[in-house]
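A single chain, nothing else alongside it, follows as structure tokens in the form predicted alone.
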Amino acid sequence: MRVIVVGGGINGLLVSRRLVQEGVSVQLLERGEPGQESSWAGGGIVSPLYPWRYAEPVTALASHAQQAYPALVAALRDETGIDSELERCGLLFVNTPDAEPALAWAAGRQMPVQTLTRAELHAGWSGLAADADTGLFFPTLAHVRNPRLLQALQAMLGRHPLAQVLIDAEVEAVLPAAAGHAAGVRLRSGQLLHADAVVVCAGAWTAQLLAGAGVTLPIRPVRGQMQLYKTAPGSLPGMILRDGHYLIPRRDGHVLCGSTLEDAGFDKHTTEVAGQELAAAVRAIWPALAKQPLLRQWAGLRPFAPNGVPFIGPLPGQQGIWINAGQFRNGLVLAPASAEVLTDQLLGRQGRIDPAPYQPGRASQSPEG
């Protein structure tokens, strides 16, 4: 079996990995350099932000992915020598207004959570802002250093005999199978490539790419901006989330602050307004960090889909064309499970995750929201 995968972000890379492990020959096409869009730009928290607020299909994918990440990171480290730095440091939610639903959600899933009083909060997290009054700490939640994870996946595929990664290979059109012709793609260069199936993992650009084939999907770009600081390693005990903004401490003392939500189309420029918002978030969460110099600010484009539920499966009326996109803010979070759902369907077998909630055919019935 031969498959073309369009898009070299985390979803395209992990789908390609799973397919070659199943003996499928894969051509991975990326219009630029693999792993340089939203998969790189995000923070790498292996959990949806405020996970109790998400629809059950998102929770199902997140749960499977969280279980899969330790083995995935270990395998890639063995295969490539690259450590993706999966850190189970826990996530602290500060002054969360819906603490009761959060606790009920955690109890229903037997997920450990600690309720912290003001005194306990400041005793264990002494750098928090003075107005931090309550805390919910989920000790099992982790983050992964996403740029290194992407590097490891690229290295693995670069060595695999069934994988071919083509860079600067911009897809102009996706071509469904027709009488006498296999599915395929047409590149901007004019070159035609054909395979038994085409899997579109083009993130925020997915709807734009498929529009030429007459397919309408409610996926659109939402810009997110991030900042990077540096402090002494271990200064922050774990990840912290407050009022929609978060801090993520890396092993080497780098700390990420994110992120904004902006309807800016395909504009990836950073802005002063977003910079001020993120700097204010740092002061409101961990004031001492705000005294450190800002190292960098960047932006990425997330693929929004209604209710945060991605589209994973075959495109109706487009024979041989499949999609794995629309993970919105949770591309890294859901990626191992998303790849599993796509691969099981493509290979015609029943998997561990029910694929029904993710079918692209639901798009015509999905409200924006």
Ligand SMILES: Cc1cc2nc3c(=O)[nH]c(=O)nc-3n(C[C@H](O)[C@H](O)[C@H](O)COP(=O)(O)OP(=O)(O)OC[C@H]3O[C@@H](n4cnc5c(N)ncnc54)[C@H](O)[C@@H]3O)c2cc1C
Contents of the next structure:
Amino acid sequence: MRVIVVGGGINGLLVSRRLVQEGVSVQLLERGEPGQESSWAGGGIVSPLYPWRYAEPVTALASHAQQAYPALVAALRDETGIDSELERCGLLFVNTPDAEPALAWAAGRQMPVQTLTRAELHAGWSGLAADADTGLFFPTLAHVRNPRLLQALQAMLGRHPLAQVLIDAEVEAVLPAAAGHAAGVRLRSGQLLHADAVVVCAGAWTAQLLAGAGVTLPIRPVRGQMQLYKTAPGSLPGMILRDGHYLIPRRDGHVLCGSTLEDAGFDKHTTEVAGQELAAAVRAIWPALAKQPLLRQWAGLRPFAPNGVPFIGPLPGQQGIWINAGQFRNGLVLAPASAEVLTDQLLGRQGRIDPAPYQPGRASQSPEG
Ligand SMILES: Cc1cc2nc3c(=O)[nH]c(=O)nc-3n(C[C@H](O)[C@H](O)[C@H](O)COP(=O)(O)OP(=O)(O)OC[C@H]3O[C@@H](n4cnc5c(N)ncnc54)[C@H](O)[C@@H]3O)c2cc1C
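Please supply the corresponding structure for the form predicted together with this ligand (the preceding block corresponds to the form predicted alone).
Zooming out: every chain and molecule, the one shown earlier first.
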């Protein structure tokens, strides 16, 4: 079997990895360089933010993926020598208004959680702002250093005999299978490529690309901006989330502050307004960090889909065309499970995860589409 994968973000790379591991030949086509778009820009929290607020199909993918992450990172480290720095440091929710549903959600999933009083909070997390009153701490939640994870996946595919990664290969059109030819793509260069299946993992650009084939999907870009600071390694005991903004401490002392949610089309510029929003968040969460110099600010385009539920499966009416896109704010955490749902369906197997909630056909059936 031969498969073309369009898009070299976390979803395209992980689908490619799973397919070559199953003995499938893969041609991964990336418009620029792999791993430079949303998957690079993201924070790498291996959990949805406020996970109790999400629809069950998102939770189902997240919990499978959270279990898969340690083995994935270990395998990639063995295969490539690149450590994706999966850190199970826990996530602290400060002054969360919906603590009760959060605790009920965690209890229903046997997910460990600790309720911290004001005194406990400030004893364990001494740099918190003075007005931090309550804390919910989920000690098992992790983050991954996503740029390293993307590098490791590229390195693994780069040396796999069944994988071919083409850079600067922009797909202009997807071509469903028809009498006389297999499914395929047309590149901007005019070159035609064919395979047994085409899997579109083009993130925020997925709907735009498929519009040419007459497919309407409710996937659109939502810009997110982040800031980067540096402090002494270990200064923050774990990740912290307050009023929709978060801090993620990397192993080497870098700390990410995210993120904004902006409707700006495909514009990936950073803005001063977002810079002020993020700097205010740093001051509100961990004031001492705000005294450190800002090292960098960047933006990425998340692939929004209604309710954050991605589209994973065959495109109705488009023989041989599949998609795996629309993970919105959770594409990094969901990626191992998304790739599993896609490959199980593509290989005609009954998988561990029910693929029904993610079917692309739902876009035309539900009012949200
Ligand atoms: C600021 C920010 C913070 C985030 N934080 C987190 C987090 O903490 N945890 C989490 O789980 N998620 C997070 N996310 C979301 C996550 O990053 C995305 O959901 C995920 O990266 C989407 O992956 P993708 O592979 O679908 O898309 P992308 O990474 O965008 O990859 C799509 C690829 O397709 C390529 N492409 C597009 N069109 C074509 C074409 N026509 N031909 C060839 N190639 C094409 C693009 O160049 C790109 O490389 C965050 C996102 C942002 C922006």
